[in-house]
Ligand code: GLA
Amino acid sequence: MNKAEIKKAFQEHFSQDDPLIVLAPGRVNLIGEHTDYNDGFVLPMAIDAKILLAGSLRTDKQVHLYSLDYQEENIFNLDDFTVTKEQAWSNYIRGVCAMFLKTTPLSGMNIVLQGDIPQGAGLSSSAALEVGTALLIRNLHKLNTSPIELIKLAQQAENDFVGVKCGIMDQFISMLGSKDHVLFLDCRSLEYELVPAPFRHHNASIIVVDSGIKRGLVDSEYNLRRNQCEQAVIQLKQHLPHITSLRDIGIEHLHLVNSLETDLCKRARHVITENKRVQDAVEYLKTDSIKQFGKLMNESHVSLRDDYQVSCRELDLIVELAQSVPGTYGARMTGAGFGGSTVSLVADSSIEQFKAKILEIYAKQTKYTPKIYIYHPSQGARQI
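Now the structure: this chain alone, the form being predicted on its own.
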């Protein structure tokens, strides 16, 4: 789907000319996992898979949505609407409208949307839809809402309307990603830096492998991990009274962490070392050291597997297979864990060998068929 195609689809569906068209990308997190809710650091990248939305204003208060992917229409009235169980994809758009309406009157809209972000692979199709909707509404209504305000509004839509307690990373990178850059984000202050990613310069690409496993254990285990991190902070305050989260603890204090009971020690050790890996990764990218960057990806997976214990046999197998291919700089699980995807940095000359090995051996040793996607750092949300 491109601009001309979605414009044509909009004209056919609504019998109107010249819609306003916006694009919002998905994302993959290269390193910095389970650090976000500990006020830590993350290093996501916008990918060249995206959602397109074409829209125009109406003269009434109705919002008419049409999803080309689902071939479904959804209609609601801005004066009275709630979450819907039918056509649940519309809730992300409804939620963004609800957040805008807290402070800003809106007109009705006609919207056609389509995307190529794989769903269920942990590549944030939902955040892209929220960010794209927020940008479309802002531009259609000629508002002066800042990108950071749109990011917060999109996150609130998912937290407060859809009911998913996500962090802010996904919306942040979808809005502010940049071609051939990754985004270094401080999840406490929301300070960020676009860091050049020299992957293309080295003829290398980011490969995401979807394990095929839906992340069934995430909710309960995610809440347990959050609680364990909070308990670790409470106990470590006895030695470090100034701390408010694991973000405040440096590598130099790992000897104190080692005094915690086993599970709390492991969880805290992962977060502390992962924050350091993210900071080191930024420096390696700035100095064009992608071999060292890849090594950090490998170390991150070991920590997620052994200390945070959110990997699974299938993810470990994909990572092992990826790392065994000459030309793979690094590989790790990405996302919440217990299924989902892995992310690898691979020399372009090794991609065919990488794909062949994963497709053959993973499918043989598990009951799942992997899906493999090749991405490059891409531009964030924008009107096109």
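Just so it is clear, the structure is predicted and the values come from calculations on it, not from any experiment. Residue numbers count along the first chain shown, from 1. Here, rigid core means the biggest group of C-alpha atoms that superpose within 1.5 Å across both forms. What changes on going to the form predicted in complex with ligand GLA:
With a cut-off of 2 Å and the rigid core superposed, Lys237 has a Cα displacement that reaches or exceeds the cut-off between these two forms. Glu72 is not among the residues whose C-alpha shifts by 2 Å or more between these two forms once the rigid core is aligned; its shift stays under 2 Å. With a cut-off of 2 Å and the rigid core superposed, Gln228 has a Cα displacement that reaches or exceeds the cut-off between these two forms.
Output the structure of the form predicted in complex with ligand GLA; the preceding block shows the form predicted on its own.
We keep it simple here and write out only the one chain, dropping partners and molecules.
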């Protein structure tokens, strides 16, 4: 759907002209998984799949939502609303309203929304909805909330309203992604650098394969992994009293994790080595060494599979198939895991072979149908 189409849909649904329209993209994380909530480093890119929201202010306190994808309406009153079980998609919007309302009075709104980010595929459709909503509310109410504040508010909506203790990566990249760039983010200081993506001039592309396994973050082991990392920090303080998160442990102290019980040891080892891989990956991008970059993607997958234990048979199979194609530089699971998608860096001349292999073998060996997408590094959220 484009601007004109969502505008028309808004006019048809609310019999009102001239809505304000915003766009927020999904994301794929190239490397740096489960590091954000450990104050570590990540390297995502915004993708050319997005959510569009068209909205206008009302004179009362009601919020009227219409989802074109679900063909569903959801209405709530800003003076009194909670999480809803029906039309759970509306919770992301409700959550962002709730976070604004802590400091800022809001007017009611009419909103129509539509998206083409595959849902439950680990491509952050929910973060895009939160970020898009935050930007829409900001612009409709003519607030001067900064992008970083909007990002934090969107993350809080997910943490405190929806109930998923996610890190800040997804909201950050959806807001601040840039065309033809990947974003290197320090999740502690929130300092970031947009690094030019060298893939195109190497005639290579980023391919996402959706495994077809939807595993909502809410009922996943995500929060358990987070707790295990916190436990590991508490215990490692015996050796390194100054640390406050796994981010503070460099590769030179990796041996210390051996004192932890097996699960905690593995979780900590993943985070410590993954932080190093992200930093190395950025250097490789800057020096145009995409072969080495791809190798780090492969190593990241092994670490997520064996140490962090958030992969699954199907994701492992896609990664194996991807890596067996001669033109593949690297492949790994991406996002929270337990289903969702993989990301691969593949020479353009091998894309057809890559697709054919995955489509044929994955469908044969599992009960799922994979979906394959080629995404380009894209611009972050904005009014259009």
